[in-house]
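Take a look at this one chain, the form predicted on its own, written out in structure tokens.
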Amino acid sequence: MTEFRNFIDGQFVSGRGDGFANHFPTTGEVIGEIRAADKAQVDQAVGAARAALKGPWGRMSVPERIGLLRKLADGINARFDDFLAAEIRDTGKPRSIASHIDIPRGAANFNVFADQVATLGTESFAMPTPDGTGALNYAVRTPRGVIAVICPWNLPLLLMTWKVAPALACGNTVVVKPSEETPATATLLGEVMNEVGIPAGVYNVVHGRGPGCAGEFLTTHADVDGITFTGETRTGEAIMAAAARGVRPVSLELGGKNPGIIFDDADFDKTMEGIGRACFANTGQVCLGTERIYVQRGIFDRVAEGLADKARSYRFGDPFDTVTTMGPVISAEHRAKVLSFYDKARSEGANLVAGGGVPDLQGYEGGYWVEPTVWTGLPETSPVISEEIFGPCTHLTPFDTEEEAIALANNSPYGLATSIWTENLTRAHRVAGQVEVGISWVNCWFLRDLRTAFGGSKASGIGREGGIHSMEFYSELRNVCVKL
């Protein structure tokens, strides 16, 4: 049993709020205990972050901060096995995924934003004045201040450092509230912060749930200068409402019901490999995952059969075993949600192409398992097609024309991502520009250049992360006007 303690002002402290268990999703067994931070401890964490802004962290030069960011990346990699084990036990995801994506990318984010801040510029303008002497305007970039970082449970380390790294690069301090489902790697990172010499108070972690708990205490705190959140849209709306008091900026990457569009000239093998990952990777618990696919009618049956084969190919089991390719969902509660959609699809008369239930796994009966699932035959009005499920499932619908495919893809309150599969380059450009999403992939999925803008439109979020776009959120520009 592990006690996951809060990390406040460089020290690990037990929470004084409600206690709750941490479960291993593979078996359902209790592996740890979390005591939430109470309101006074959240106040303490925010106060420590505020004090650190005025202390040695605030006086550091950019090259000094860059050096510490690179040490953080090295520190995570030096303890790679510790982070890997912690992430697997928190999430149940297979070693093959966590060792290639979660931990390497979690570490790499510190190097990415160290590179970014090293070349981060501003602007200057010379202007005429009535007396003929002129004036010079130039911008000074300053940290935004204390940043509240609210993290999801699907990619805990990766998505946490995706926010913490640019925040620290810009000279801010942070208070992190990890998901109550996945407390381990955010806590472990506190040890690395101390090991590499990050000053106390720069990085703080408070554990707990959202409403009436650490999450709400943090997002409503008057001394928090900005809030960044990745998670479901409903929670994002609550955070945005909280941020309105005090007029504090938010960066929100929210839910999605992402469409895939497959044209009849697509390379079939490449499409099946890519769209299969888009539907089932990380047990479907990816905000960028594809839960609705529109397929040109002439290849519809072949695509349905190919995707069914992909769904049946996954191997369940011990996530530490390299032969395991699919883990459980995160919790009993989330499994109940996913299975409720499986039941809804059945009751609405969906044609079940693959999956649709719970796998029979000896020795893992208490785990939160669901089968990768493919349906056809439901109307676009079905909740299975319109609502985010966040599980390893997808629905296929045929289309005839390009215009029809675009209209179907855009018929959603969400607008996070799409993938388009075609060998017609002109069509690829034309369609990618018309789908109402933050990112369109053509003949690929989850391929990310971390310098580019990332985020959603419509109900999928507000703001952009990545490259200069992250730096714009985590810093403020002050204009200086000098009369010459």
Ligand code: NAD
Given for the second form:
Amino acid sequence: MTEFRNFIDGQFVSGRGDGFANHFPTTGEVIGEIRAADKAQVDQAVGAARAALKGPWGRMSVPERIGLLRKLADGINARFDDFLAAEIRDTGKPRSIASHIDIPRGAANFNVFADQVATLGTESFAMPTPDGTGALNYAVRTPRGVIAVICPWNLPLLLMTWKVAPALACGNTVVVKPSEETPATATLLGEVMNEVGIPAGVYNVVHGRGPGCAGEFLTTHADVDGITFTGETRTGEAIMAAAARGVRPVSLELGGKNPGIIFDDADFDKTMEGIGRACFANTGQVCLGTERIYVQRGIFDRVAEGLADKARSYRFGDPFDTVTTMGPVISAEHRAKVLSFYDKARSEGANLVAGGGVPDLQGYEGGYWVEPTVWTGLPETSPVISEEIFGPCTHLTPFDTEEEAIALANNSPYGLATSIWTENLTRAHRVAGQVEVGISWVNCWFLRDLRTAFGGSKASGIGREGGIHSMEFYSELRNVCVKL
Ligand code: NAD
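In place of the form predicted on its own, the structure of the form predicted in complex with this ligand is requested.
Shown next: the complete complex, the earlier chain at its head.
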């Protein structure tokens, strides 16, 4: 059985905190043990990260750092199969997803932010002075220091490197706390860090749960200079409170209840393909996923049936088998949460268009499976429509006018993403500008240019990451004013 050890100051060390089991979601079997870092080990990790800022890493030129970032991308790709197997065993997600999204994009993040830092400039202002000689202001970009990186379990490597890569590109050091559900790829990345010559202490990993454990020890640590977090909105609130002490900056990428809007002139096949993925990809465990869809009345039944066909088309099974297209959800606990919403929909009288239960899968009875599910008929006040479920399920509500669709979409405390489907591009632009979200997709979903601003409005987050926006969070400008 694998023991997932912490990675502190370039060394793998067994945790001295709680030990707990790591499960293979496909079967529920125990495949590893996580040894959480205790408070003293989190202290050590933060201390190592602090010390590394003053070591060779802190003295490195930007081109040298870029060279190491590119080696990290190459290093992950050189061990692609190890990362792939680790991610699949942690999450149960099919190879078809992990080999196309999680691992390649997890590696690519290092190249993306190497490119970004290579061309990064700062501002300069010449100013007049009363004596006529003038003064020159220019900004120097400095690393923030030690960054705490707190990650979720749904896209473990991809979302971790989305933060670690720009943090390192800007010259920071990091202490990563992966999700307790998915410790594997963050740990494996420690090996690659050593292989490519990242100095000890630059990248540290502490395992464990959040509250009262490694997560909280890290986010409340006085020597952490900034916190970047992706996860649930409720956890984001706790992290923001922790960051208030010492006035540390936070970047929060939080939950969502993303609306899809389908107009009656949408290209039906393209829409079904895109919205189907938006509802069911990664077993619905994508923060950008679409759990409520507003459909113009004239095509409502056709869309409901089209989506039901998509829901029924998935193949469950061995995630290492290339024919498998849908995996289980991450844990027994998460399955219980998702199924509680399935029960709620039933008790509130939803019309079940597809799914609604647990698939009957011989040989995988212990796994955390749920059926992709489509409902109609619930009022907008239902928790099924207002709360994030984070499962492979969606609810369809009809609308008549554009104004009504926008109002329905905006009727949520969340504001992460939307996808709008119409062949009328004037309307598409008009609607995209009015839905209160950080990311609006038109006739597509999850199409990502990594230079663009990524983040949520309202309760879906604070700040933007991606491209220059990541650079702004992971570095600080120091203005120098020179009297001439
Ligand atoms: P979570 O909030 O339960 O946990 C995320 C991480 O925070 C874990 O590592 C956990 O151990 C840690 N944590 C929990 N409590 C903590 C505390 N008090 N102090 C410090 N750390 C703590 O989220 P999850 O269940 O792992 O992930 C799913 C959620 O993430 C969903 O809500 C989803 O929408 C969101 N998400 C958002 C984005 C985005 O970009 N906006 C991307 C992916 C996932």
